[in-house]
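Here we start with a single chain on its own, the form predicted alone, put down as structure tokens.
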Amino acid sequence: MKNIKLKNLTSFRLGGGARVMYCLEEKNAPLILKNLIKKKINYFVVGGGTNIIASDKGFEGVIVKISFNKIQVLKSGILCDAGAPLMKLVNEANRSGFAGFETLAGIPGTVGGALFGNAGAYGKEVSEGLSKIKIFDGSRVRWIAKNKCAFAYRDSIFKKRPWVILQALFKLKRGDKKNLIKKSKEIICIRNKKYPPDLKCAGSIFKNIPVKSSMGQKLIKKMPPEKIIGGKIPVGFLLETVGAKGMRVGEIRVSEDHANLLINNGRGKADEVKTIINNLKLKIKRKYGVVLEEEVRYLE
């Protein structure tokens, strides 16, 4: 595909253009990726585009989108293509009586993108039930075990290596179908109140801060105990204390309901997003002496 508008590929609905996009299928993915590397063409892999801030100037390289999205339910788990929507995986697991994904219901994006950033919610992370991942490592396709992926809070080895996730095998424990489905429905109701389906946003902008981290130890004495959730200090609370809610630059504003959420009011620009992000980081640095880390990725 040629002359792509990046705003149509991202949930934030902003960004310039890209001249070429390849939608990879399972059979042609390695060949196309090898050719891009051989020709030294810069490329950027996009999943559901749910946590990406695309440059107003566009992208000079090639956009690569994983299009294969099959899900196969096995006796002891699930084999899933990277391009499958995460919600599709949640539904398949619930219906098949496999526990572990029910609390991830409502998180947008693809399975590959979720593994890339080790997405999670309500104390669970997508990597927890993982057995191994099939990747393209720049020269060949191979499987790597979970313990080689360096998963951490909203982090993985895939943020540090130019590897492309192709498929994942999950080994899962059994659960009660009705209870799993019920739990997911409850969580979707909660999420839809926070994040209406038509909201133009990229989800949480900054990573929450683990209490055991150096930043967490620096902040812990300043935090009301009831604000610490799951061993993490919510950045949304910190941002509230510096008056972030309702801040606005152009068509981009901080949500009045959730200070760690930026919303595109209409024709927002990436530069406006960056301005707000930098302003928020500066406010937190001045008040608490720590530097927030973005959860979103920049496509530029």
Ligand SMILES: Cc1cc2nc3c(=O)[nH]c(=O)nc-3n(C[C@H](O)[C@H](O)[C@H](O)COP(=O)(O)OP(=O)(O)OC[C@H]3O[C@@H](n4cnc5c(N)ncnc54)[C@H](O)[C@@H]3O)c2cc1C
The other form holds:
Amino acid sequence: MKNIKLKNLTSFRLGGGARVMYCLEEKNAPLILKNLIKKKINYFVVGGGTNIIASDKGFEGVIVKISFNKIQVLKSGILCDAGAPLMKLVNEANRSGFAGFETLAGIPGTVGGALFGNAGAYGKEVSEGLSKIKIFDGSRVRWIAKNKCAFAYRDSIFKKRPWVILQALFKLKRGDKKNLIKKSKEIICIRNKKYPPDLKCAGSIFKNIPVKSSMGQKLIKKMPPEKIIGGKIPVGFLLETVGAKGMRVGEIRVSEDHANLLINNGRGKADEVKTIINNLKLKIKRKYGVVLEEEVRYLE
Ligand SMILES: Cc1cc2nc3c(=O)[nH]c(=O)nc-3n(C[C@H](O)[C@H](O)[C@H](O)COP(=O)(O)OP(=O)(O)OC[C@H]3O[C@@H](n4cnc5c(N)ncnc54)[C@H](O)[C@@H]3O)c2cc1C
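Any chance you could show the form predicted together with this ligand after that form predicted alone?
All chains and molecules follow, beginning with the one already shown.
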């Protein structure tokens, strides 16, 4: 495809253009990626585009969209293409009586994108039931075991290596179908209030801060204990204390409900997002002496 608008590829609905986008299918993926590398053409992999801030200037290279999305339910787990929506995986797992994904219901995006950032919610992460991942490593397709993926809170080896995730094999424990489906429904209800379906955003902008990290140790004494959730200091709370809620630059604003959420009214620019991000980082650095880390990725 030619002359793509990045705002149409991302849930934040902003960004300039890209001249070319390849929609990768399972069979042509390695060949197309190999050719791009051989010709030294810069490329950026996009899944669901739900965790991306795309530059207003657009992207000079090629956008590579992971378009294969098969899900196969096996005896002891699920084999899933990287381009499958995470929600489809949650539903398949629930319906098949496999536990582990039910609390991830409602996280938008693809399985590839979720594994890249080790997406999670309500105490669970997508990598938990993972057995191995099929990747294209720049020269060949191969499987890597979970213990080689360096999964941590919203982190993985994929943030450091230019590998493309193609498929994932999950080995899952059994659960009660009815309960799993019920749990997912409950979570979707909660999430729909937090993120109405037409909200133009990229989810949480910054990562929360694990108490055990050096940043966490620096902050812990200043935190009311009841604010610490699941061993993490919520960045939303820190941002509230520096008056982030309702802050606005141009057409982008910090949500009145969640200080770690930026919302585009539809006419926003990536530069406005970046100005707010930099302002917030500065305020937190001044007040707490720590530097916030973005969870969102920049496409530029
Ligand atoms: C309303 C809303 C709510 C959200 N709630 C949550 C939440 O509760 N928990 C949470 O963890 N996240 C949440 N997010 C963030 C986002 O949905 C997740 O990070 C999601 O897993 C990203 O998947 P994606 O396919 O959209 O990735 P994209 O946004 O397309 O890409 C994100 C990064 O992953 C890389 N990538 C994507 N696919 C591949 C691949 N196949 N191989 C290699 N690299 C790849 C991209 O290059 C990019 O760097 C939310 C976002 C929104 C908009």
